[in-house]
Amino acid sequence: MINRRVGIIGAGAVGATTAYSLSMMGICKEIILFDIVEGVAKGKAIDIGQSTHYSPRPTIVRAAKTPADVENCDIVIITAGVPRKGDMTREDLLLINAKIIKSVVADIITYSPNAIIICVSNPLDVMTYVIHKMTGWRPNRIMGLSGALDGSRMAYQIYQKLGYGAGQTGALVIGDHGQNMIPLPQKVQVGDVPTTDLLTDEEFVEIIERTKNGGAEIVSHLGTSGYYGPARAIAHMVEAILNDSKIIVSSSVMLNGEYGYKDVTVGVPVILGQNGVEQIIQMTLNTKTREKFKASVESIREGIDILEENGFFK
């Protein structure tokens, strides 16, 4: 890591509040945004890039105007995509986004072709498939924001119960980033003392479906995704890659025999690094989890399905 240029495909909600936590952190020497919406990435580049005279250290905040200027970076998120609308099918919105998808992966492979790839865009779990079948580069080189966040969502929900442990408390989940993701409290802590020694069994249900459901309880307030919370959870990733931290965080990975599975992305626990995806965790699950897993896999390989049959890989 030479650079520390991190590039953002999308300057909506998720992707400018990203560049702006990357940007009080002080950690990139140069943070690029893009957006297909002229005048989205240069006036939200402007802003972020003025609120930086109070950062900890300066970060250079820029526009860029075509996909070819941002080049030579150390990572690319890809936030680019468009919600599920109205009467659209999840086969239409899988097609739609994965469009896009290839698009863009085209233009990093071309501009960035040295870049690790953080996927953010859904369908979460396919769209990182798609990135690795478009690029074809290693596996360490592409993941997915996936249990980072489900996990602090966690984390949060665990807090909401105890009233204390802010900032002390494990974060671990893994499956899709979606309905089918499984959030584990039961095997974090808070500090130094298992959950399983400070809450109830009916409290690790209302906090599993909870954490499920975190996002749609957002949605609900404000009529649209959060992005904080998103946000800084990326954030987290890109500084363990950038500062070589060998930190464990669950992020969806192309499997390659883990967890019994070969050729699926999917949320489990992983050490980032400069590489990327230095190690994939492997951890004992029981036969419940197991199950819940198997049913995550099957929900992602659906998708993979569809873009399959749609003739998208060929």
Given for the second form:
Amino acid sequence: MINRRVGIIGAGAVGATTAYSLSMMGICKEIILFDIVEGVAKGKAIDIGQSTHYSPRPTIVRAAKTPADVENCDIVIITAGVPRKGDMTREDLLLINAKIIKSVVADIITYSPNAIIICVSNPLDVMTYVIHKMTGWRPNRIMGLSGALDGSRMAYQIYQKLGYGAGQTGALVIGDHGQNMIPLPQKVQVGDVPTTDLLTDEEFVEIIERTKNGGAEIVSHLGTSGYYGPARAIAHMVEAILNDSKIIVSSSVMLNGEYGYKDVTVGVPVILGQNGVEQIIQMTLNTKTREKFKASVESIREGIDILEENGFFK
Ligand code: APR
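Can you switch from the form predicted alone and show the form predicted in complex with ligand APR instead?
Starting with the chain above, the whole complex follows.
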């Protein structure tokens, strides 16, 4: 891509750390940060911009004063949202974040009409669905961060069990980016050796559970959710798109018959390149995994139904 301009909406923990990761990788010409809270994007853009003095290639990092300043981006990353607070129900959170996404997306349509959108805001799969419906764009241009992050968490757990093979471990998580996610450690390899030759059934069960609780574990120690892992996973996706790498990364995408489902956004392996989602990879799933995938899809549809019942898409 010629411009290599990336917009980040929401300059909180994940948004700012994504800008930092991207600028340390030196893969963008320009990163534009926007946040609804005045001063946040400006302060972080100055700090990150100064850090680029030591990065391998120059990156211009600047803050947008208004959504109109996030213009003509190749990729826009949406991290805007509010976290769940004390008395908020899941439904409350869903409606609040969906409204935020709606307004953010209206600006992207106006100011970066050719962009590829990566959704990060939670609940991830439902918010990604909202972006599809609000834009009406071709589905390849919209995807959500799920498997790239959950996969890195699974690879981490495999290493914790084995104590060797760091950096040589495959990563494969499909389904929703929540409690019904489906880590598939049995399907990956460590340095070309199938994990089924390295780990016991009990160890697989533990790796799966720990991967599913990967986010919650960080919260239990920090009191806030993680941001280094998410940011680096987003940067991995951005790099694949900007460089047209055509690598396989699991992401939340709109299905149109693949895996037996339509009109739902859920995590599956896809090929990422300059057009965004270049292709959805159809894996053969065994009966047990197909059942889990069904449960995953149903949990996402419950969220979509709540929005529909509240007249959100009218
Ligand atoms: N436009 C722009 N920015 C917004 C808007 C909006 N309409 N609404 C909220 N924001 C900003 C907030 O001001 C905040 O700076 O989004 C930022 C969110 O950052 P954090 O609260 O630090 O949350 P973070 O940990 O970065 O997570 C961002 O990713 O993993 C998901 O669930 C998480 O939805 C959340 C998102």
